[in-house]
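Single chain ahead, written as structure tokens, the form predicted alone.
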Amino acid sequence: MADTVMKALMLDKIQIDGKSVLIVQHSDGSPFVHSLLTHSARQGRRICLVSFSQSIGYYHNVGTRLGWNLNNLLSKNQAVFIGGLHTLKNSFQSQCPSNPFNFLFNPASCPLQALFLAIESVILGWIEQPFSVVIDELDCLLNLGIEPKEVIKFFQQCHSLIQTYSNGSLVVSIGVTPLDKEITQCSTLLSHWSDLILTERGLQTGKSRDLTGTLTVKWNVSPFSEQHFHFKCFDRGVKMFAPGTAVL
């Protein structure tokens, strides 16, 4: 199933190196973060995974169903996990200036600098290898009280890191709700910096047994295209369909 997703995204033909992918979620959770993680793992890319709300176990369990093993990659230094849940737990016990999440306790002029430096430190050890930086649920930073301008600055720093080391890619997901203007404006600005934008929505007609939602795939670089798909989530992946195609 991962292959059909990559074909729909045109990533079977277009190299992801040096590119930024933004996943805009108008519904809870995104299967496409896991699709891109699976694609990176199968290609043998190093993975720096940053999560603000989920544990290693969550990504490992989903990855196992999709055919790859996060714990195995972590043990071989082929992946690094920067997790908010575990880090925040330690932060309450010992506040350290190098803590990637110290912005919660020590507001500064550059509150996300330590988090960026933690990501950069990982990448500097992989500069000769293809790598992917995956930041899941960036909107959590806004919910934690970080100003939009700081979140955008953080994204731009990560984007510049990918541009500097052209064998890397950046994948960022952000959850959007119509009533939250800050997050909506932030996602709009980030889309201008991204090469590929995936906009995921639930069905306007409500829940369906045959379909999970819709996906708009927009390339801001060559081939400068925009396509629309329906998708269906399964335990072991996602199936993509052209609108109007019967689901079997």
The other form holds:
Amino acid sequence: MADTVMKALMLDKIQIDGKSVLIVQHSDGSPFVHSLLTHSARQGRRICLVSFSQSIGYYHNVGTRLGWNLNNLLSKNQAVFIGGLHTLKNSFQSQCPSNPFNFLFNPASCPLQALFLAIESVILGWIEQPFSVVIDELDCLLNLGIEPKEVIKFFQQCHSLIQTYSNGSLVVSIGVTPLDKEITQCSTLLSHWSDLILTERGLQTGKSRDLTGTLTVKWNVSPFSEQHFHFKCFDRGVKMFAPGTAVL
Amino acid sequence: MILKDLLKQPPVSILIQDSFSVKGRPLFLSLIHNYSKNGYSVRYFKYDSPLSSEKSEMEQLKFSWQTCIFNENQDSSRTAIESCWSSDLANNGKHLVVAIDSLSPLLLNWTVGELASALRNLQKTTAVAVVALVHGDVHDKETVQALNYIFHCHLTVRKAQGRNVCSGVLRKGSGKLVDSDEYYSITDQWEVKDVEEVVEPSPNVVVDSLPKNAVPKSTFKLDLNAKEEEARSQVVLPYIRKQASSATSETSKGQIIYEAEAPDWDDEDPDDDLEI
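Counterpart to the form predicted alone, namely the form predicted in complex with the partner chain:
What follows is the whole complex; the chain from before opens it.
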């Protein structure tokens, strides 16, 4: 099933090295982050996974169903898991002991700098090998009150890091709600900057037994194409098919 | 034709507005490449990601460029950015063009007023023309409209009938506003070509009457020859004849004829058959 997803995204023909992928989720729980993690694991790429709301156990459990073992990769130093909020809290704990979340609102310094440095220190050890930096649910930072300009700055720094080392790739997922102006603004600006944008939406008419949602795949670089798919989530993967065709 | 004139005339301050569906960067790079070819000195400031995909483009375009990303080592205050813009702009005899790609990250850090002030301060130091790109779908309408007061020319790129269209509004020195819509295309060498005005197609005139040969095809002879057509045209329909004859007599007025029916009273008690 992972093959059909990669085929739909054209990542079976186009190398992901040096590219940035943005997953814009209009519905809850994107399966495509896990599809891209599976793809990176199967290709033998080193994975730097940054999460703001989920634990290692969650990604391990989902990965096991999709056919790869995160704990195994962690033990072999082929994958690194960074808890985003934990990293930020530790770096500012000495400065702001009164409230553990004060670090987010400190205007004097860039609150995400510590997180970027943690990612950079991991990447510097992997320069000569293909690697993927996966940042899941970037909108959590905006929900916590960090200003959009700081989040944009953080993305630019990560993007520059990937561009510097041509065998790296960046995958960022961001959940969007139409009423949240800041998140919408951030996701639109990141869409301008990313090479591949996956926009995932639920069905307009509600839930369905046969379909989970719709996916729009847009390439900002060659082949400069835009395609629409329907997809259905199963326990062990995702099936993609063209609109109007039946699930095989 | 604004785009055509911009390519021939000396540079003015231009704002290019694009969206996620139609990119404005090719037109932006082509315009500054055109000014560079015509002898103007171009200083290119990049605030948008990504970086290296444009490296080959910068080398191809062959003019000085500088990338600026807000990081912990660089002060993102207005004074720092302004000094970055105005540094090394000594007039060496060449006219200067400052290209800003793009304004969107700056507008996240500054207000429109602060940006206007920074651009005005830039133009005070030396005579420069500013060519800037902005992503119109990132900001609200009021912000984008406010930018129109800063720039002399506003170009919006869109798609129409599969072709690139540039909708331009130019504010001349006299205050007059000129607007135009033009098709354009960009070559691999960053040159603008095939600039032609968009001509709206005239609406099709709808013919109310059916053509004479609208008779359905059949093995029976349904249409009329010329003699039969003439005979048919001379037939007077009965109701027209009657109307004509009644029109010559008294004019008939509308009349309602009512005949009262016999009263339908029943003297019997309808509940008489009930044994209460």
